[in-house]
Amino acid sequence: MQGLERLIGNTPLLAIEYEMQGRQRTIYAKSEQMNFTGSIKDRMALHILRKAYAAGLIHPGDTIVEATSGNTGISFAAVGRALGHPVTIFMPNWMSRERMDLIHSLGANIVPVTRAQGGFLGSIRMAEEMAAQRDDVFLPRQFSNSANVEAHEQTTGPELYWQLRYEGLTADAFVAGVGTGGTVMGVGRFLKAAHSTTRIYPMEPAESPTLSTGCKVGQHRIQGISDEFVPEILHLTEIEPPVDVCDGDSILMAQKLAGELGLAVGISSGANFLAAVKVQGSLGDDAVVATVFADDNRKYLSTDLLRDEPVKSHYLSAGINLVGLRALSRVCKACTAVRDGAQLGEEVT
């Protein structure tokens, strides 16, 4: 797996400067679209498979079977096939065509699941049923597998911590949309272990506040987050209340990031940026607020991301003037040292 490890993680940290209501601010975002398949899910896929091999839970030739809304399927298809595994992905049939095409192109089999068949929960059930019928199937179980959280506690979190530290900064808050909860929980645990005052905020669509209500409510267009349930690995009592962002505002913000700064990111990245702006507004202009740009825009070319989106009076994106960006350190030797046993706060050069 060493060759794959060189293709996943150690992404740049972007300092995005913007003006809002006459004040200049900065949001820090991990550029996760730089990963192997263009999304943050590569980290989780690699870590889960590494741990499964170490525990003897997966063997050469076993089929990897997972339920996903897209990016996780792409990651397991790519990483799984690179390791020689057949891959089968169960996913709701309303996800973007690009997601399905990418998974197919990586040699994986897709089983589309309709709303009548249970949608996302149906996808999970079907994956479990397939595993129960065969003894050569490995289920990553991204929504309940603690290795998902570990992936970000051991990689994304340390990278962000040290990249900010090299700039003389400490995160006051971290914000991320919740698909499985792995990113917000893993990064959050590392940052809070380093500085107990760091606040961790989950983000959800205003149109479908699953985290706030505890169940599926309404529909939204931010693919990859706020599915039909609260994931098992997400512990809402350990983090701040959810920050809600409108899907139309998120589309407009992602369009701005691409059209004005050349950052070709997906809709959830626009949502994460807006959530970070909202948190920064509550903490103060100088607050160090970080987030992630979870994936690139190539999975959304047939969606509303490439269409004209009406601007509504309560949207934040219209009042945000993007000034510029800086890419901070990418290679993080200290992060590898932390994974190998160095203690938090220990200088690593």
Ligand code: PMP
Given for the second form:
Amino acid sequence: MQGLERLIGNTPLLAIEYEMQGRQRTIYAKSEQMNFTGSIKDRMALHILRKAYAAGLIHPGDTIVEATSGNTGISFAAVGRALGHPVTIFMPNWMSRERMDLIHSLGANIVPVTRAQGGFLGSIRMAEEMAAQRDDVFLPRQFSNSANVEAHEQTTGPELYWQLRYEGLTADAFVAGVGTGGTVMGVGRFLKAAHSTTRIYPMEPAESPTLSTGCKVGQHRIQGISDEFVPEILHLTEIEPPVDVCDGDSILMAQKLAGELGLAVGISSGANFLAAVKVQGSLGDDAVVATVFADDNRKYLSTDLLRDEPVKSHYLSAGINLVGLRALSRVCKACTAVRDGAQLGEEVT
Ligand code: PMP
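Could you switch over to the form predicted together with the ligand, since the one displayed so far is the form predicted alone?
So here's everything in the complex, that chain up top.
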């Protein structure tokens, strides 16, 4: 496990400068596409498996079985195979071809689940059924496992906090699209403990506002977020109201980040950037607003991300002029020290 930790987390923080309505602003984004398998979910997969080993909940040779819309499957397949486990992934069959191919290529068994079989909720039910029938199955249960939140509370959050702090900055707000809610809750918990006035915002697709309505409504193209229900680990009462972003606008923004700044990120990263821009619009041009770029664009090459997306009048991306990019240091001894129990505020050199 020691070696895998060097391949996961400790990502650079990007300072993205942009201009909007004649005003210069900056958004900070953790470059999570640089993880082992190209997504933020590696952090959660590694932490859940590490805790399960420590608690004796998983044994060598056990099959890891998870329901996922994609990145989690890729992370558990890679980390699971690296640790010698067979992996079975239940996944809605409308996810991108690349996601399924990647999971296959990592030696995992993939079970596509149709809408008629229950889609995402059906995937979860089928994973539970498989675990009930066998005693050599480990279910990470990313939607209800507090270790998912903890992964971000112990790694993503402290990294972001110290990377900003080395620039003399403190986050006024953090915003992240909700899949399981692990990112927004975990990073949020750390940032709020460090600085109680930091505001934490969940983001959801305008076309499918599950968090605002409490149930599945509509369909959207921001793969990886807003699955069909409000996840158990997401506590909406502890955070700000959801920010909504249009899927077409997110596609255009992700295209812009890649085409103009060379940041080959996925659709949810475009969405997170737009949500951060919206939050900054409400807090002020100088507000320090941070988010994550959850994955890279390679899983979306067969999707609308690579097609011409019509621009609508209410979209934000058309008015955003990307000016420049700085990558802030990722060597973060302080984060490791916090993870290992040092007190917040204690200087670590
Ligand atoms: N973006 C993408 C591309 C994802 O795969 C995920 C995870 N499903 C998220 C965002 C949301 O992360 P979380 O599960 O921590 O809420």
